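Shown next as C-alpha cells: one chain only, the form predicted alone.
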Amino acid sequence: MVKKQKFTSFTLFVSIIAAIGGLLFGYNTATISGAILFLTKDFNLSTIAQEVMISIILVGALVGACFGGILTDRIGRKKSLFITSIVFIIGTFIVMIAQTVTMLFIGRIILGLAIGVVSLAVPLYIAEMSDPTHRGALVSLNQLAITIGILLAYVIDYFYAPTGEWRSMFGVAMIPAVLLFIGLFFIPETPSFLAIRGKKDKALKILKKIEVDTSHSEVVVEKGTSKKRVSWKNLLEKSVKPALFAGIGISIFQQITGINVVIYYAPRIFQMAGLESATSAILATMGVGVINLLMTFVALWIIDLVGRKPLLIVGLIGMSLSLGVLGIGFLQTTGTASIISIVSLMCYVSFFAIGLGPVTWLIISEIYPMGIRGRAMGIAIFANWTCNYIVSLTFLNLVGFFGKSGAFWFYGVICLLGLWFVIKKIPETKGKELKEIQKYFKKAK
C-alpha cells in the first residue's frame, strides 16, 4: 500500500477531456435505439436487418478493439485518440448524409472502429494519469461518460421523436467529436507510454505535476524497459496468464448478463410490455437512462471507498434478482406488466451502474504490466465487444425461442455464473500501485 496522495485539477482535467471518447462510445451506441423504430419505416426493414442494422456497429467495434491495443502500445495513448476523434467525424458525417441501407450500413462500421479503440485507449489514459488512491474514481469517469451519452442519446431521441428525424439523432455526435479533437492538443502522452519509449525524464515531469509519488511509479520500477520488450510472446508468460484471464472473463460478463439488450433495446423491451407508442416507449427509456447516470456518479463516489470486488459482488446479485421479477412482470397479462417492467429494469441497470458498468474497466486498465497493456487490454475489450454483438444479435430470436420471460432469465443464471467467477479469480486492486497489482497475479500463476 502507498500512501494518500493529493488530488490535482491537472488530472481531473486530462481525464474529463479523455473521457469525452467515452461519450461518443455511449451516445453513438444508444442512439440507435430510438433511431431504428424510425428507420425501420423509412428503409422497410426486416426483423434480420433491424438486428444488423443495431449490430453492425459492434462489427468495426471489434477490428477497432483488435487493432486498438497494438495501435497505443506503437504509437502511444495520446495520437490513438486524436486518429479516433477524426474516425467519429468522419463516421457521423456519413450517417448523417445516408440515402440507403448500405451507407448507414458503412458509417455505422466506421463509427464503430472507433468506438472499439476509444472503449481500451479512454481508460487505459485515465489508469497511467492517476495516483493509486484516487485511480478508480478517475477511471469510472469513462463509464460516467459512457452513461452521460447513453442518456443524451435517449434525449435526444425524445426529442426528435414526434417527427421522426433520425438523422438529427446521429447528427448530435458531431459536437463532442469535435470537442474530444480540440482537447487532445492540451493534454500530455501518459507517463508510463513514455518511459516505454526511453523518455523517463519527461514521464517524471509528467509525474510531478499530477503529483504522483514517484519513488512508488512503475515509471520507475520497472527500470530497463524499452522497445524490445513490447511483443506478442509477452503475453504467453505464466506470470500473465492469471490476469489476462481475469480481464477477459470480467469483460465477457460485463456482456453476457444482458446490459446492452437493456440499451439497444429498451424501446423495444417497453412496447412488449405494453408501452405501445413510441414516444412513450422512449420516454420510459430515458428513466432508465437517468437511473444508469446517477447510480454511476453512486459508484464513483464509493469505488475508491469500499472497494471493486464488493460491487461486483452486490451488482451481479442484485441483477440477477432484477431479471427474475423482470421475467415474472412478463407473465403478467394486466397492465401492471409495464409498471413491473419500467421498475425491474431500472433496478436491473442500477446494480450493472455500481457494479459491472465502471469496475469492468477500471480492473482491466489496472491489471496488465505497463509494456504490453494496450495489447492485453485490447484482447480482452475484443473480447467484451465480441460477446456484446452476439446479444444484440440474438435477442429478438432469443424471445422468440425462449420467451420473454425466459430470455431474461436465461441472462439472469448468468449473472449468478459472473457472481461465481468474481469470487473466484477476480482481486480486490483498491489503493494499490498498478506494479503491486501485477506482483498478486504473479503469485497466482
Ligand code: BGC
The other form holds:
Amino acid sequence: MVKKQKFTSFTLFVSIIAAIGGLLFGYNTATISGAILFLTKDFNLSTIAQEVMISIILVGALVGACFGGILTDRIGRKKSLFITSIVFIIGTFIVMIAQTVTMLFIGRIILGLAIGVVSLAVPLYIAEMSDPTHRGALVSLNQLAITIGILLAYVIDYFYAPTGEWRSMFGVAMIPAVLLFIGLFFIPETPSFLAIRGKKDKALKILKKIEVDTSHSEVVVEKGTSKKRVSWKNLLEKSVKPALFAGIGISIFQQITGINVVIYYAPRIFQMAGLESATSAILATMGVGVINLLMTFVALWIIDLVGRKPLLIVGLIGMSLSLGVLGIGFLQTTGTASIISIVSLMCYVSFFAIGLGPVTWLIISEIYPMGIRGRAMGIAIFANWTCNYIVSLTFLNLVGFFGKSGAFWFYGVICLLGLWFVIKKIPETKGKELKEIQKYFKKAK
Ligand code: BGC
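Please give the corresponding structure for the form predicted in complex with beta-D-glucopyranose (BGC), as opposed to the form predicted alone shown earlier.
To see the whole picture, the full complex is given below, headed by that same chain.
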C-alpha cells in the first residue's frame, strides 16, 4: 500500500497550467450553441450547413485524439501540449476573421484537432505528475476546467447575444490559448516520459520536486526504462488487452448515456419541457452549466477518499433514475410536469458530474502501462469522440422515433448497462501507484 504523501504547490501549479487545455476543450465545444443563431443569419446557412458547422469540431477531435496518442508517446506530453496551444491560437484566429463558410469550417476543424489532443494530453500529463494519494483530485481538475469552459461559453454567448457578435464569442478563447502557451514554458516534462526516453536522472529530479515517494514510482520500478521504443503490438499483449477494453468501454458509456444531448441541446430540451420563452430556456441552460461545475467540485473533493468505483456506481444509478423521471415528466404538459422535467434534468447532470464526467478521464489516464499510455488512451478517446458525434447527430431522430419520453428512457437503459460494465470490468484505482494498477489487469487476463 502506498503511504499518504505530501501535496506540493508545484504539483498544483503544473496541473492548473495543463488544465487550461481542459478549459479550451469545454469552451470551444459549447460556444457554438449561442453562435450558431447568428452564423445562420449572417451566412444564410442551410440546415445541413448548420449541422456541419456544429459537428465538424467533433470530427476534428476524433482525428486529433488519434494523433494525440502517437504524438504524446513520440515527442512527449509537454511538447504535444505546446504544439496544441499553437494550433488553438491558429484555429481561434481563423474563426475570428473568417469571411466565408469554408473558412469557418476550416477553423473549426483545426480547433477540433487541438481539442482531440488536449482531451488526451491533459489527463495524461497530470496523472504522471501526481502522487497516488492526490491523483484523483488533480486529474479531475481537467474535468473541472472543462465544465468551467462550458459555463463560460454559455455566459459569453449570453453576453454577446444582443449584438450578435459571434466573432467575439469565438475570440474569447484566444485568452486561455495564449495563457496555456505561456504557462507551458514553466512546467517540466513528466518523469514517466523522461524515463521512457532513458533520462532517468532528470526524471528522478522531477519526482523529488513534486515530492513523490520514488521507491514505488513506475519510473523506478519499471524495467523497460531504456530508450527502447514500445511498439503498437504491446497493446495486444494479454495483460494490456483487458485494460484497453475497460478504457474503451468506459469512454463509450460516458457518451452513449446522453450527456451531450443535454449540453448541446439544453435550450431546446427546456423548451420541450415547457419553458417557452427563449430567455428562460437560456437561463435554465446556464443553470445546467452551474450545476455541472458545482457537482464536479464535489467529485474532486471526495474522489481520493471514497474511490472511483463508488462514484461511478452512484452516478450511473442516479443518472438512470433521473432519466426515468424525466421521461415521465415529458408524458404530460402540466406546470407540475414541467417542473418535474427540469428538476430531473438537473439531477441527471449532477450525477454525471460526480461520476462518469471526471472518473472516465481519470481511469483512462491510470490503467495503461507507461510506454504505450498515450496510444492506448488515444484509442479510448477516439471511441469517446466518435460516440459523442453519433449521439449528437442522432438525438433529434431518436426523439422522432421513440418520442421525447422514449428517447430519454432509452438513455436510461444504457445507463443500467453502463452500471453492469463498471461493476464487472472497472478496477478500483484509488491510492494505487500507476504500476500497481496494471497488476490488476495482468491477473484479469
Ligand atoms: C465529456 C464531454 C461533456 C462534458 C460535460 C466531459 O467529461 O467528455 O463530452 O461535454 O464532460 O461536462
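Numbering follows the first chain given and starts at 1. Basically, rigid core = biggest C-alpha set you can superpose within 1.5 Å across the two forms. This one's a predicted model, so the numbers in the text were calculated from it and none came from an experiment.
Per-residue C-alpha change between the two forms, residue 166, threshold 2 Å, rigid core fit: Yes, the C-alpha position differs by at least 2 Å between the two forms.
Superpose the two forms on their rigid core, then report whether the C-alpha of residue 376 is displaced by 2 angstroms or more between the two forms. No, the C-alpha moves less than 2 Å.
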